[in-house]
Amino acid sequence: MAETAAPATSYEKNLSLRVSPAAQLRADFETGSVRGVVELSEVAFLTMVGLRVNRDSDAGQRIAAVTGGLPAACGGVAGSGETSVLWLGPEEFLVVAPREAHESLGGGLLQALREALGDGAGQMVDLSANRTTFELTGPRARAVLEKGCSLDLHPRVLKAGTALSTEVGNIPVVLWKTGEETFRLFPRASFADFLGRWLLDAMREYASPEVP
């Protein structure tokens, strides 16, 4: 006799029913996209957690145990596997790992850093539902984020692997080179959809098949 699948429980629904805070541009993200050029999409509900803590502490060396590290210095990215600890600022960390890292699908990165942090000085805060996560990649993505933000972004410059804190579009975001031709920029969420609709505008002039 066949298995059948075991209903959803109301909790599982309720996730189901998450909407992400630029879930309203997605198709905009497509059609604004130009492949081999430059390609924008969001990449929803990733983990994200706050971390406040002394990195030569115990504290800190317990953290960094769990985490694959503790960035040393700005533009600092640290961690192992699929999780990275950005540097935000002297003894400030933002964590980022996947969806299924988080502890309402079933993940135990949460409790392994409160366990971690003990009583320890120091500060852990889940910021999953804080921020968004923007990609924008391809050979233009560069020249798109310079159109409104400060930060020299030639490659001698910001290195792959590299986050920085700073603006887009006047929006303050978290700016992450991953790649050689890709970033990842984290808007806090009710900031999303503005800063959306900017790279958008802002990818337009490469939308023409004229453009080299």
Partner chain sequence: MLLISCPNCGSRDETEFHYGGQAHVPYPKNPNELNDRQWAEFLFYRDNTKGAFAERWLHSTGCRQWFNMLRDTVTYEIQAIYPMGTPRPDAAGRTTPDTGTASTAADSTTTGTAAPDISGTSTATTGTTPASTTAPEGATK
Given for the second form:
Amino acid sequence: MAETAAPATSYEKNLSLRVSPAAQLRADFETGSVRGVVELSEVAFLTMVGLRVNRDSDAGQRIAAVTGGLPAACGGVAGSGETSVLWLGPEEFLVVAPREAHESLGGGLLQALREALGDGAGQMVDLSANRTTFELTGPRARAVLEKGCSLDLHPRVLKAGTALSTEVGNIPVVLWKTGEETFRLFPRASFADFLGRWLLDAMREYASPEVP
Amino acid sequence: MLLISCPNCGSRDETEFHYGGQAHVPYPKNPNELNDRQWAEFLFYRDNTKGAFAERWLHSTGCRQWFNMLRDTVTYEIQAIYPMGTPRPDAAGRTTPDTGTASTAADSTTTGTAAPDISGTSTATTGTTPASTTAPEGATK
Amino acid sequence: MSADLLPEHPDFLWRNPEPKSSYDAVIVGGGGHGLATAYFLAKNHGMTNIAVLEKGWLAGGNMARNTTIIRSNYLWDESAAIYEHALKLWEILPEELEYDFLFSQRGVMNLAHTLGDVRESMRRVGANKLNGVDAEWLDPKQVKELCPILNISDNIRYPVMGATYQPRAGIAKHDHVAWAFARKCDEMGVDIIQNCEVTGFVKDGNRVVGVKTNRGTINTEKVGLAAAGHSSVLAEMAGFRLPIQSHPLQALVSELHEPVHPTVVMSNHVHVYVSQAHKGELVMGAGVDSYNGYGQRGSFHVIEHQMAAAVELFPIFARAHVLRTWGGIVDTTLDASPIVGNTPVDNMFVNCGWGTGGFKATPAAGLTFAHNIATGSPHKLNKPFALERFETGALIDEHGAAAVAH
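Next up, the form predicted in complex with the partner chain, please; the one we just looked at was the form predicted on its own.
Whole complex next, starting from this chain.
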């Protein structure tokens, strides 16, 4: 038997093998984005951790110390530095961190959370492959979302720094308003292609000159 | 399309929810002692009220929590929304003691081993008009 | 134009009598099932001193709201027997009733969209053949030959992987069916009483002896309940429970088109069923709304979901316009099969729980229910559909062939 090649160990090589859920749409996102108006991109492979814990319990407080807090109510986002915690339910949270935070890339976030939970009542699950992330940004981003989301997205109601589980284009997503004109959407991987194409379709009119 | 006020998330479209049928139907205390008629009642017979009906809903796309709702099955008007494990309020929003076989034990209708902690959220409390819960900023339509 | 210039009103098909103080039997519900029951009571059992009570106008409930699909390709023996008997009656009824209600045996296709669907469909074809029901399996090419406007390409979310086909199935003009039964009932002396709402029952011990209505109390030997949508409400008045949940079910029609759709296409998987009515409108039905409802209306997203499925299967529909949508109230059971038989109240009988598809069973429901009322015990075809089955556990689980689309 021929000697097989040594397994790749460099993070670069590992990364080159991964395919993100909307990778096939990368060129379409590029051409479909209207610069300075509304732009769409996939932010692939973010580290995501599902947490189930009572935030008032000891375990909850230990976890809060790792993440920089746990949000208290619907819409809330806590966190510190590049780690954010989104409220999903009264005892359910989604931690979102850069891809480098994942232990496969040498990050320590998962292990820190695992240790913080310890044998306390709760759960922490690596959900990094569960959802992908779309970033929709620009002065028309809200108008695009409003075509398929029945929440009131007007800035007087929806402030930057709010994240809500809802539906966009009939697809369940977590919708996180990260800036005044920037939204992150977290669809499940199997819905990414549909939602990506739905967003592109909703963006298309803004490539044409505005009719006065 | 119903517009449903989730106790945790505020007013959302019906499409975010799943219907869970009649509320306040406890699992029999001693299933082995039931005769066929009683077991059939538990398995297959549910109230089919024309008028105010207490039912369970799940905010499946949102906070994934169950809650109870008092809804008119003719007008579809939502008269009250109240937490699992609490007695059914009357149409005016006041709670009345359960008269039927429904259990009011906190763990009788919730899933999992512990009732979800919803204190500290905007869940309506007994004795108020729960349909008008205040939602967190940004959560309402 | 003054009234005397108008043509004379055509002959009325039935009288509008005042209720008598007493009848040998009273049928509650003047829809298809109630009228068919009265017809067979008079014709087969010589019971003509009977009344059909209708709270609104004749055949204005689910009979006016269904999508008129007639087929008998059910999985289980009990279902195949009663629905096939109904189909055989449909085939002779236009002559027997002397009324052309446009029964059109244009065939019904039930599409399969997944491997699971394919296996289940082939099993059903086999079961149908053993029960003497005409059934065949079609591959996508044969589907396309029978219905050229169907999209059978494999690049859609739920591609058509084949279909079961029942050539003898079809559609009929629902209101004409009701009128045909009503006319014959009337001829035989049956009183059809509209605007007569049942408000309660008179009992002597556990035996029903009368019906209270908004037009007075009517004494009767026997009561047959055939009020789809309000079976639970009537049962509660009579003092017993039914394992029924009432849901809204919606349907819609397009504006009129040239004939484009030669058969009936149904898909349980994507929740849509379509035929083209004789006048030319496309008639489509959706799935039930999830919640209980007596409002005769449902939520818009159910219609939207159904239209998305319809347009993917029939791209040509994308430019058709919806003319009208409406809802009915369907009484569903846990095993998706009806309840026809005796009740816990003596001399009271119930015919209910046909879910989303009672229209197709109209003649057989009437025939067996009439037998049950006249003799006090069930016809062999409705015996398996007794209320007791929820206690014995002898359920007839027809979800595969019945649950969504009829």
